[in-house]
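The data below hold one chain only, encoded as structure tokens and taken in the form predicted alone.
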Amino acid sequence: MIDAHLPVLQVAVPLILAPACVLFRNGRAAWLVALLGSAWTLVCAGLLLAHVVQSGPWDYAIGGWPPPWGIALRIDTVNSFVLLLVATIATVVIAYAPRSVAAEIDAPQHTLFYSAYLLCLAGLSGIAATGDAFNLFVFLEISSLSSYAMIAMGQDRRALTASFQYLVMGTIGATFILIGVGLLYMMTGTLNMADLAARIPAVGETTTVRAAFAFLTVGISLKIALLPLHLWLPNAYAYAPSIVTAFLAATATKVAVYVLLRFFFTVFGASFSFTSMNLDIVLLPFSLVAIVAASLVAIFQSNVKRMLAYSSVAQIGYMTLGISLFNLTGLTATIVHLFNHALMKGALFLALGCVVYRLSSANIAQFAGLGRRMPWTMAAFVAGGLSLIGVPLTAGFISKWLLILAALENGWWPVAVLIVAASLLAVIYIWRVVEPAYFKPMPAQAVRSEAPLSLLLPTWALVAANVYFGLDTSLTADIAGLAASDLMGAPR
């Protein structure tokens, strides 16, 4: 019985067990419950993969209502994927979270901490999973408040302001995106998106469908923090909690990238996109300054959370980068580099945290002789930065080299040569971290204090996941290869 409901158990469950936190007045109890909602969402994420992969799509009708009257989620490769993603960051990160939560955020925020976590949590989900235009900007709107409100409750009083810029935004990229849903829906009279693909194509012409793909393409580049549009990610990144900053960095931004494949590419077309609109043509430029004038201003970065939010924007960059190449491999590094950036990043912010609970500074000047003090948290450090330039034998090389590989399918080799030159950009500003902390001396009254095993073990396990897809690309490259058929349009 439970299992003909996994696609709206996936996000239900989360959003039930919310409010829970909050009554049951206890942080600890809290916990529990945002870990057992955190480890739900992973089993159900990962049998709708299963099942995706082996019986294809699913389609669910909430109340058995059929759409477009009734609002439906539909469960397909490319989102069963993002779903897996966003579900293991959560499981990892909330088994993270008590120690770290306890030293950065106020004890009586815990529960309201824990409430905001599954709804944003819930809000990923549905993001994901729904059919329906319009409810995923509702979903969208849950995830944005919720994690306003977890980015506001760090110490730091800039954390308010960071959050309260992150609102605004947030509500202009949810004011476009909404507009464009509301102008298409004035077109074809339909939310559902499978509806919305389907009569698209017979008032594609008009100006108001042009309108609406362009106010979407602005709104959604403003959720994912694309060049120029990113200038809240930075200080949301640095003043937030440090647990806050793992989870969002790993989860939000790719999900958001979900959301640019799913219109372009299901709703809109890719024909319409890219041919009738040129979109390649629009985002190619954008993306080439992302990737390398963000790496150049995280080298220049004093604050390790601020350096790797400006890598951030980088790796977003990547990610367009391979949407913009239009080729199946592009698409294929696109979806690869969306899971395999969430497991570097999220690794590297909880190593980070470690560092952060022991030194309540994430300033580079305090990492001299980290290496000595800190040894297995900078030792994760070094993997996630080496899995961040792409190294091979790690996710990272993995995503790098089949962007090379499509860069090249088109004959751009000046792109190639590009990507391969931002990774060196991006050895400079790691090495900015690995340098003071095994080149410079320990201060006089600093002792060896390792951050506690509850923290260093999730940590551990998304270090070890970066090596291990690395190795074996079956589940990422395969699987992405088989989510950009199906946005394409091609044979398996």
Given for the second form:
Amino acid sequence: MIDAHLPVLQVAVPLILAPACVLFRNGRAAWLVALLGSAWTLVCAGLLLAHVVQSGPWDYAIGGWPPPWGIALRIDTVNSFVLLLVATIATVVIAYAPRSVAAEIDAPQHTLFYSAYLLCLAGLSGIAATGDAFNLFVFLEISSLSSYAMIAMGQDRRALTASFQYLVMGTIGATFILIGVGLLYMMTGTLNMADLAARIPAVGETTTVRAAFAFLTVGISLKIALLPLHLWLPNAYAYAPSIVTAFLAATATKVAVYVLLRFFFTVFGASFSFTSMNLDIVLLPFSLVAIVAASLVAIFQSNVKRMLAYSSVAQIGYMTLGISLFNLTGLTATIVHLFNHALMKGALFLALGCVVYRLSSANIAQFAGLGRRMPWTMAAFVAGGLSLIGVPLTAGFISKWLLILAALENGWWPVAVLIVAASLLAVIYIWRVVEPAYFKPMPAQAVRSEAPLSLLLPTWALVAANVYFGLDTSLTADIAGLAASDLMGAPR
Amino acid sequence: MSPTTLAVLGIAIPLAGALGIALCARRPNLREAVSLTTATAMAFSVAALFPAVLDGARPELQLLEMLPGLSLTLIVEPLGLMFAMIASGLWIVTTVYAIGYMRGNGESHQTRFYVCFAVALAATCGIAFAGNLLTLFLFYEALTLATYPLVTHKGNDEAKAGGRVYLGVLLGTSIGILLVAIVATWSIAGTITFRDGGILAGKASPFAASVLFALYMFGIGKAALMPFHRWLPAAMVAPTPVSALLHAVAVVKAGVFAVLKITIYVFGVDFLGDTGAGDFVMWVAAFTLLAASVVALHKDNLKARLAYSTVSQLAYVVLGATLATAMGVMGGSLQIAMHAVGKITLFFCAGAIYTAAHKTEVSSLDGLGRVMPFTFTAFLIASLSIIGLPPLGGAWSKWYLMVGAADAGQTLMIGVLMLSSLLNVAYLLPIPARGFFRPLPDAAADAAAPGYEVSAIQVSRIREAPLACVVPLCLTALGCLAMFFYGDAVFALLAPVIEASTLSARLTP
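Same protein, different form: I have the form predicted alone, so give me the form predicted in complex with the partner chain.
The complete assembly is shown below, putting the previous chain first.
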């Protein structure tokens, strides 16, 4: 019975549980609800992925109203993979939450935080699951509004301005997306993605559709923080509570990349996006500049959270680069990196959360001797850093390998060289944290003060995932390969 | 035990040893005992592979597969086995020496030192037995990271600056250049497994092969080809046992070993010779060879002089590879073994001089030969071996390199090799000459003063470094001698490596 409704339950359960959180006065009870909600999405996502890989895409009409009257959910390889990613990260992060939230967010706001967290999870899952372009916008707003609220809960007063900045930029992005969807509706009379895909070719050569394409591209690029539309991201990540940073860094931008893929490949179709709109040529320079410039900026940050935020901007460049290479390997690399980057940034930000929990600061100056003060935390940070650099035996290596291979398939040598050169920049900024941690003495009065186990275990779960997916790629590379060939429209 | 188990043990034993050393941190004697036992066990497990490999066995083991065709694989072949045997054998001697040196100089953080040493050896063994480029790359990086704490052991600003250069150059070249070359190889050949006769033959155009070969040679920063040689002198801030085993044997030889391995098993000697892909690098190697020798002439710091000498001697191996003849490759391979034994002796001597007399500059060594006769005799023997004089091991490698150059028709390279030997004489022999023939500065001063007989008697007394330092360096000096007489054993082991080449007709008289 429940089986038949998995797609909608994936989204609806956290959505319904979110207001339930507010009913509790007690932060602990609200946490339990959020934990249950997240764990539920994880179970759902696992079942959905298994179903989709076995028996192909799953169309689900909400409330039994078939499209175009009702809202359709459509689960295929691409989005079930993204759903699994979001649910996994949400579960790990919420398991980490209680102590970190207690330390960084005022007690009266705890229930509100968990409520916002579930809303954000519901929004992100909804974006991934839906087969309706307008519905996608609605879920995008749900996730965005809840994330503005979560970012504003940061202790630093600058969190408010960061949140406001994100709100302004995010709203512009969302509006652009809405305009794009509206223009498409005007031309085709439908909001269902499958119908859109069928009708757009007939009207593809009109200015309206081209304008819609442009609006969507810019709007989504704002959401994924593609340079130069990334300005909201560093502040938002740096001043949000650690746990929010970890959650958003690992999921929000990834889901936005998925939206990009969905619109360009499914709705507009690869041939329209790339052949008549030359999306590859548009994305390539921005991706390359993002990779190099953001990595360079990351090197000069003194706040580690901010440093990793800039690193995220660079890593997003890798993902869009994979798209702009426009071959199967490149697209696979994008989808694999979407997953792997969530794992590595999740691990890094959670480790950083441990540091903030003990030292109440993520400043690089505080890291002196941290290798001895918090050995497990720093070891997790190093492991996450190695994965970020792309050292073999970590997940990051698999993404880099596929991406370089894709560049060479096109014969683009300079791009391949640039990718590895950017890895070197990653070596430098990670090293800037590792060197004081291990090769500088502790401050005189400092004692060994490892983070509590309830923070370390989720962190290390993600670190273990980084290693595991560097060794066994049957879940990541194989499914991403399937998803990529689905998107490219190649026969299975 | 099966050969594959032995190969895995070669990597696992030092790793387990590292753990054991860390656990014995509070009991130095036990810790050093663990260190020695580990070294001995590793040497035995590696040496136990010798008979099987000599019989033509090539044990192969796939540890895990990440993407289809992209795996961690170990293959034991003669060249790698020779490298592993040299490294593990010299580790025993170095451990004894390190105990004497570290205690004699009262160094701190000794546990970290021995742990990193063991991990570095595990990585070295992994490089030696790597079955494909990815495995090689992985252990290569692990070796860089494991040796970084050893280079910066002193922890002062100079050590940190040296460490930055070390890490920057080695990681920079390997990630920035070597990795690109590996992915490109995969992209061209569809495989990165080391195979007899190479995997690129017939798949890469001569131009692509030239570019790729240059990428490999410069990407392997550990081979210290100019302009990527700066890390090696920078690494000399490390304690001398580190310079001895790692920067004369394990790390630098890992570099040139990778050069040979890639030349033989990725390009194939014939393919390289036919396409002329190695020509450009050959000139770079020749330049490095001479330039580094000239720089060595000007260095007054003993370890810096030895470091530049190493840069020069490593270029011999690269030169041997780029000659792309069977004999050139054989000469390069022999050079790995011969130079290792010779250079480790020289570094041992430098460390012994520092421990006993606290002298680091060549110009201050006057007369020390009479105070430290064993050390300086060993230095002389090792110098002669590096120069390439019979009856010392170094003679063989120089011999085959010359034959290789003649086979390749590179008359000019023969000239380069001869000139370089002269330069070797010029920067190495003055050191023992000063030690033996110049008077001690104190003695000279005292001779003018009354009552000089007394002080003359005092200074003529032998004051060697601790026994744990002197015995290893005497052993390795004898090793230089032994390598001359047992050169044929090494040759027999390596012969199959170049048999695949059509130019190996000379091998079977």
